[in-house]
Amino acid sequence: MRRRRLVGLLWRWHRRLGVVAAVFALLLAVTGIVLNHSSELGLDRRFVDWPWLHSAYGDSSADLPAFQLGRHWLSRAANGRVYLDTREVAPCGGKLVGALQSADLLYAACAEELLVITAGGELVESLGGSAGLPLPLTGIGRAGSEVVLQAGDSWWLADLELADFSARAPGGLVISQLSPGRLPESVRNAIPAPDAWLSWERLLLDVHSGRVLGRLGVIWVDLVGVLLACLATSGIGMWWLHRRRSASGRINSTKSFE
């Protein structure tokens, strides 16, 4: 009687765990089979272009750094060149960290370079470390009528006529900066886009391992593995108890016949 109750208990839990694990076991099986043929299907060369999924990955490579200057947009495209709206201006070293308009000139501050541009998109001057520019730049702003550059946590006064950046901005100075914005689609579609980075192969690998949901996804896949182990254990247990019961029944039948 006790053995029969144990078999019934194991069967109930085996059935419940099986329903939960079956869905995820099917997902793992399908993704595993597809990944085995990744090269033939070209999954490593085909890319996922879903912005919401890029955001879920925490990757902002789909967003080009851009700053609005009046009616114009200044951005640095995926080819490493600065654009004024859709007009290519010049290459600029490092990420675009800020922009500023002063009088009739525009300033594009990249991490390793400062570009001086006319309102028509013509390059006037390119200033780098050899000109005494504090590097790497992390921002550009205005303090009254002065242009100031940020390098790390420090601000420096920029005398652009003399190309002198040696004076540190005094403490308590009020500095205004432009915040980056999102390029209009008409401009974004006309300049080089960021390189594709999320392949179908990577996505399927992340689904297969649970990493697509971050650490919680990995933990969940581990739990599914534990569930499958429990199913295998309960299945073996039920088989063993049923085998013993059948063997015991045959012995009792033989004794009764004798």
Given for the second form:
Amino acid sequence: MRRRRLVGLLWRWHRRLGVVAAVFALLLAVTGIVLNHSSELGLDRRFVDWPWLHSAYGDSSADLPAFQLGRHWLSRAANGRVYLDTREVAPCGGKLVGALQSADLLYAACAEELLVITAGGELVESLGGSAGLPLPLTGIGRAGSEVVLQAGDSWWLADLELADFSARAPGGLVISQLSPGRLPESVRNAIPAPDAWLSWERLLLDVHSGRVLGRLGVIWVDLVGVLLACLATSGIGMWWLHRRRSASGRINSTKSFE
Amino acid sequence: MPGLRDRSYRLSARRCCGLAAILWMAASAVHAEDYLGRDDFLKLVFGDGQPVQHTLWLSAEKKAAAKAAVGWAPAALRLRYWQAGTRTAWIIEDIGKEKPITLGVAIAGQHIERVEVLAFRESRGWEIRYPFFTGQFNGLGLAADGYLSGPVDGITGATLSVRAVDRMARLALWLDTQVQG
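Since we've got the form predicted on its own here, give me the form predicted in complex with the partner chain too.
Shown next: the complete complex, the earlier chain at its head.
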């Protein structure tokens, strides 16, 4: 009686868990089979072009940091070069952290380099760590008529005539900085785009492992794995109980014949 | 067998140190670096002397003249140099393969006195910073054909960096003749 009740309970939960697990088991099976043939299908050479998915992966390379200087846009493209609108200026080490217009000159501050540029987009000079620039730069601003550079939490006065950056900006200085803006599409389309990296193979792999939904997705796939293990265990349990019942039924019927 | 165990422990510790040293060397080799600051370079060139800093503007005509003379002109419009008497020191940047190399060149009497790699940002070719390479430029001048007056041995695997240093050294010699009048 007790064994029959146990079998009934196992059957009920086996069915319920089976329905829940079926959807995910199918998903895992399909993605697994496709992944096994990703090279033949060319999935490792074809790339996903969905900006929202790139953003979900935390890839901000499509959001090129850009600063508007008057009517012009200063940006650093994916090839590591600074552009004034669509005109290539020069390579610039590190991320573009700020820009400034002072008199007739423009300044592009990258993490490892400061570029001085004419209003027409010609490079006047590039200054790096060997010129005494405080690194890594984290910002550039103006305090009155002075150009000031930020490295970490400190601000430094920039004497660009002598290329001297050794004086700290005094406390209480009012510093104005430009905020980054969104590069117009016309400029973005004319400068080198970031390299494609999100292949269909990578996406399928992340769907298969649950990583496409971040840490929660991985935990969810782990739970589905546990669920499938439970189904296998309950299935084996039911088969074993059913086999024992059939065997004892056969013995009883043999005995009754005797 | 405590002795053997101790020995193997010492060996593995030694191996770890060796591995760490190799990894450190590899990391320092591929990492972009500023080897020498501007002020340190000027101290090497001028000692305790006080050089005067000048800027040289490279107009389109001057760039064209540099290209005609030595086959190359930098993209920048402004170059800084330091002078004390007839000795000049130049800091020039050029791209080796993909990233800029910053070179310091000291010139006295129209001959190179010292070449130093101030910063190197490429992943390969960093061997050009060593004195066995930079020392070859000492005493060389600019020949009439725009090349250096003597040979410079290259480094396998660093061809583009070697070429860039050669270009910058020739340009520095040409610029020196321009500012010395």
